[in-house]
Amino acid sequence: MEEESGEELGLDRSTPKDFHFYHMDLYDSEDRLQLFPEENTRRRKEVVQAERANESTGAGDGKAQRDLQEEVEELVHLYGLEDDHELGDEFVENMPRMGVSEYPPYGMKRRDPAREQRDWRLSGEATEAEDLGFGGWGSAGQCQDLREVYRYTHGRASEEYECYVIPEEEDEEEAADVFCVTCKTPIRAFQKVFDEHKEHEVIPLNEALESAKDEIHKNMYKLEKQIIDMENFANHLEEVFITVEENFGKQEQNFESHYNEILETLAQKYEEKIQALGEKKKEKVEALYEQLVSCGENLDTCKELMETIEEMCHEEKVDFIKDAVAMADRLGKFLKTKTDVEISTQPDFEDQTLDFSDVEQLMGSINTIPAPSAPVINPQTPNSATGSSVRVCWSLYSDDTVESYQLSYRPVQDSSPGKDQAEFTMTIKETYCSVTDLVPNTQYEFWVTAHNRAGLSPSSERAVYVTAPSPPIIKTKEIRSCEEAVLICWESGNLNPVDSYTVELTQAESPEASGVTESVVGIPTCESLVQLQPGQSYVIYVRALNTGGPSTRSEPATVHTIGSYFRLNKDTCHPWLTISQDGLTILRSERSTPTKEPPPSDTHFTRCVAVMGNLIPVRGHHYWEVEVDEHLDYTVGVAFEDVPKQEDLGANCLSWCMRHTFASSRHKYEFLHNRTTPDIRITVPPKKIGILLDYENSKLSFFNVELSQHLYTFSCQPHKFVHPCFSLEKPGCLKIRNGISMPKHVTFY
């Protein structure tokens, strides 16, 4: 790029190395303007040559000024600054009066007036510049100016101009590849050797990234835990807030009730006192009134007598004497009458003594909180317990004031309250409590009392709570499966009975399908037959449930729905046989063969040295294989569970078997059912026998696995499920292979 630019400008090889020309846009996009287009370069050369010619002919400054104006207009047009007239005017006004410019104006804004005093007129130096290889572009000093233009175009400040152009980044900064632990910042590897990070500890950037992620995850975990704690604390505060509101309401009601009672008592006493005082007043007033009336009557009598005596004094002597005798008698009688001149009652009232003892008692009771009544304990809610804890709740009457509660509990034995059991007591502020450290699937009786300053309340009624059960224990050795189902067995793991069980199945992840969890609920017994998809693997869990809630998951068990899988039933095994640890190998040794047969039994074989397998009770196709020795006497087949244990296999209608005996280098094969066998000869003794039980087509087939040869097929119609059976007439070993896919040649039968 640099060489091409040099050729376009006519520069020779003596041009300084930092004197480069680049096509770039200082003010707009590249598709609009390039700084040094080829045609502009050619035009400027023509302008310079014309100016030199004009100078030689003595052209005046006016033409140079016009040429300069044209160059400015051209520059304005090239940079798209037609609207910015002020810039063009300032550029022209601030330019000194000179001849023709030796240097074309490339991207300059307003210039410093002090810098504008330089003489840009053409001189003899132009010729010298041409000799030096700067043809057409002025003197060597002007070459320096061009270098300054180049530096301007790359963002470098100049002493001659006050413009700054954002450059194109020639080389992007190299990305950091290590991390400085001391400075906690990413750096480049060479900075560790030459920079201030020389003595610092550095680690790879990926390691620092992983460490930062781990630290963030730890902090996020702590933050989540803190959020949970704060939420719990907020819930607790909310409950306390509600309790405060309730207690305030109770106190307010209590005060109002007491004050109303006091006011009613005072009003009653007031009415009683006023009524008694009124009766006393009435009594006094009536007595005074009667005395006043009597006094008035006596006064009237006295006045009458006085008037009569005065009249007699004016009468004649004879008449006076006559009336005087009668008057004297009357007057004597009147005077003999005793007149009550004492006040019968005093006007003063006796001081009334008011008895406020009952009121004072009521006033004192305002500050005395009564003892609370007995709380009411709530019955246990479903799923409120775990294997080691229960949540107990209770309530109380709304007008009781309670400061705390005392929760007591003890275990229940034999479904009845145990009097001799140790009791435990807890003090709680709320009306609920989570009691921990309990025994799984155990009943506990709880009772609660309320407490305040007045004392304890009576005890509540006793309620029985139960903890969740312990997780069941899956019997992995008793799991049976086929292509369509699995039979799961487990132990309860609890002394007390549980309500039900739940089986959870998680399909193992595979490229074709992701894990899907399914549940079978409400299982009453410790066994469940679950339908599954063929050719899959499942992880099985079992939970126990009771009133308190579900237990935790049991230990997982893995099953595969690939072929039929079963184990030998040791309960049916003849005493002379030995079953391997995996339940798939039968061994009869010479040392373990006693001379005397065991006593008869209905559960295990006694005469026939045989054992049965636990095949899953699912109708469909079941296939398994038996590895045999060609010199071994054995019997393989199927039989009902209640086949007679004292008879040989195939000697009754409850079994279908293939029997092999070896004697004198001869192999004899029989396909027995009810002591009958077809006449079939097998030329190649099989070392691995395949057995196909087909419930759908009511068939039992035998195959030579190594030769893919069909040996024989029974047509049987079992009315119930049958089980594989195996017998060894002589010491030897049988190995069973199951849980395998059905071979293709078997599907044709």
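Think of the rigid core as the biggest set of C-alphas that the two forms share within 1.5 Å after superposition. As the structure is a prediction and not an experimental result, all values here were calculated from the model. Numbering follows the first chain given and starts at 1. First, how it differs from the form predicted together with the partner chain.
- After superposition on the rigid core, displacement of the C-alpha of Asp323 between the two forms amounts to 2 Å or more.
- After superposition on the rigid core, the Cα atom of Cys653 is displaced by less than 2 Å between the two forms.
- Superposition of the core reveals a Cα shift of 2 Å or more for Trp447 between the two forms.
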Contents of the next structure:
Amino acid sequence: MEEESGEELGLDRSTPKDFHFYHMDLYDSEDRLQLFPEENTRRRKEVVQAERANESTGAGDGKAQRDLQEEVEELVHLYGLEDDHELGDEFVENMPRMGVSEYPPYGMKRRDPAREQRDWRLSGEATEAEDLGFGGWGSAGQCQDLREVYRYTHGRASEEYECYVIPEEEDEEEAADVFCVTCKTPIRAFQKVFDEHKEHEVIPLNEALESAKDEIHKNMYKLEKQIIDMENFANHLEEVFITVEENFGKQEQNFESHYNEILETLAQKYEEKIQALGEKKKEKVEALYEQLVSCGENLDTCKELMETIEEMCHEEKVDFIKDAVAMADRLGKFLKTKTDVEISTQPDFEDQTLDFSDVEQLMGSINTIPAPSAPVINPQTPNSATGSSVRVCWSLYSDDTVESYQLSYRPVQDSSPGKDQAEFTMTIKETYCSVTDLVPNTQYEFWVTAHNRAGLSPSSERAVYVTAPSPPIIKTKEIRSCEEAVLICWESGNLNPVDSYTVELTQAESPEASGVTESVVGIPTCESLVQLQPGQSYVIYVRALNTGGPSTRSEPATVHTIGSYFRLNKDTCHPWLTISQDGLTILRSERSTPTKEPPPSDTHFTRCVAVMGNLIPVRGHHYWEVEVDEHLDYTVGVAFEDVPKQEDLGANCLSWCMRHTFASSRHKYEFLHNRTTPDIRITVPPKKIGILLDYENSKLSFFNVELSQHLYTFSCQPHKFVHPCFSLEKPGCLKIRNGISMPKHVTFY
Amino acid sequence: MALKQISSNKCFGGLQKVFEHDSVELNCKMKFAVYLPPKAETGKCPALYWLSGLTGTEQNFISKSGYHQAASEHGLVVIAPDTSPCGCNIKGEDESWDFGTGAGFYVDATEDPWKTNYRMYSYITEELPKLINANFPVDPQRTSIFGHSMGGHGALICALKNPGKYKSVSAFAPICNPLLCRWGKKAFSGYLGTDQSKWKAYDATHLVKSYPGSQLDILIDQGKDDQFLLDGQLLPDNFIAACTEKKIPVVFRLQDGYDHSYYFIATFITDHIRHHAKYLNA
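Could the form predicted together with the partner chain be given as well, to go with the form predicted on its own?
Entire complex below, previous chain first.
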């Protein structure tokens, strides 16, 4: 047995097809045991190992091929193909015999060169068979042939105790060095000059060898593919086989139970009929007997009368007359009683119609099925809904026959349970339905019943489906951006809460490529900070999501990642200031301002006439510019959001500002933080101030944009995000320019 | 025009060198220091000239200001010449620290006995740049100038007298209006004679008034506790007023607590190097 297991192992490795096993197991294994003595067995195993070692160190193709075969075999094992003898044998019946003939040489080649020759021939045949378009199974066998050939031609050198005559080696001994293409044979170079090859096309032998190898490899590849295809096909057949078995088995059971039922019913009917028949018979017999008895009694009476009359006739006249009168009366009475000679009961059957209707129904029910059981409604498939529709799915029990379903639904309303919502019902043939014209972001309750000609099923469980939300509405006026990111806010667009939002970004540079390049998903709130590439334009959409699915896209918003873009925050605005529609111009009008200061506030400035901008909370560089009038008194800079609104900008640790005052035709520039300023004089009043906020280097720099002149740099350590701030100490106007790229000269600071 | 290398020291990846050459303009041997940043190994770099103050030589700046790191980072070749001719054996040249040796005031002298040697203006604006352009990897189109005290005066007048020649100019505590200060009066009368109209050609405040308006961004740092400021030798306010009137861009920073020393220079040298780099590397 040891030998056999070794052999199986070896074959398992190399045999691509299960049916080879059968032949081995069925026909060969025992023979082999007898054929090979113990010693040979051991040797053979060594050989197998040597061959395998050779194979693994040999060409990569061989290895790949083996891996593939192992895989194939695993599949075979997995699907239990090799255990299915019936199936296997069926296949083998229709197979070329090469698999069978191939096997024995495997064990015998060593001692039988003639057999080996045959094997070569066989493989040749196999090749031919393949060329002729032989079926897949055949080619699989052939594939093994090829590989064995390969193994024998390449692996033999390692076998130390056996020697074979190899055609290739013989060729080498003849020292052929070129290949005649016309004759398809290797020749020696000088033959080219003299021989019949003179006019023939000749190529170097190596080249010929290479092309031949290529050809073989190509064929091997084709064969491998075919093996896989056929394996798959076989597995598919196997599945079909199983299904057929199952289906027919089921039907068999079905028939059996039905026919048994019918037979039982018939037997019962028979019993009933027989019993009824017996009773009827008894009844009739009894009736006849009774009639017979009464008839006999009558007869007796008649006879007695007759005798009495006869006796009377022999009497004397007086007695006769006397008795005759009495007799006449008696006779008259007797004759008056009607003698019933009608047969009270008929000997034949009364009309005995056999009622087979229930049997017929049973017979009929062999092919019809009872009313279906309640369908099972599926929970909602995520992302299957739209804003106005859901796709409802359900399933039936496999034994049920259903002609149609009735799908009912109504909106789920927690708020007003007393008020019944209208129910809707529809009839559907399929086990799914897209229900349309629904309200967005709303829960609906669905249930379904199945119907066939036998009747209506109970209702399914109720399942709650939800429609997708309405699209959100982007607050385009609140978009803030910088070179690396955008902060985008939106309104939900839905009354009920939604699960999350998705932001979709498309680079606007390539309008024809409409595909979404990036999505940010699972955003719980109505705003999102999205990382972007600098210097690009993006079109941004937002979708709202619930379990039902995503909404349609919101209206698009366009964002340019050029410079930092912000708008003024009107909530912080001092009452005396007016902010323009675009949120970028600050106006303090000339009209006489009220003398009374507004009451203190935490949100908007009350003392200094200032307003803040909404800068995106991103650490990095932010640059913006402010157009000023050179005679205007203004303050520009940055401040924390919670800077005291009752204090002047720059009068605390929470703000850093450049202040300009113009008095008696002198310009004064202060760079204020915590009420202190360096002493700096500027000879040319800037008309446009550039402000660079650099979180990375903790700097805030001011520039005269027109001159590219650096004015001052604060070293500040903003521990949290700051916002641009602006104030006007006198009536006038400040105009902010942002969303612009940073001039090169500011990059030095 | 032969250059003789006096020293060479590696500094922030580049080389701080000192050379000696025979100046034609000054008729004497002159030393100058040149810093070659690492970038100069692979290509031409902008040139930034530093003019030292009274009593200075080429050594003060290169040993005390700590400019090397910034120059290395911005890739600037920095040239620091001596402040005056030396060893000319002119009578009285070593009598005082604020005139003669170490106090050339960056003018071309017209008076005897100085006019042969004391031609520092021509040396700084003509001879030295030619020498540097010929011998070092610098881009002649990108040149700036700065200095300290008397050198600040020199830098300002060189820039104001040659619109467009220098991309930018800056100064530490410059003598802004020599016509009106004792140092200036002494030096100008000695080098230029008594005709004060000639002096105006070397007075920054006066030069501003006739400056044709080619854009020049001037950065000036001034220590608030500078004794020479308090002494009325520097007079920056006059210069600021002139520039304000003529709309010449100046940022003048009065630095609280700083004096006239190299400690003051070292504190703000990085700002100045960056100021020049902004224009030289634009």
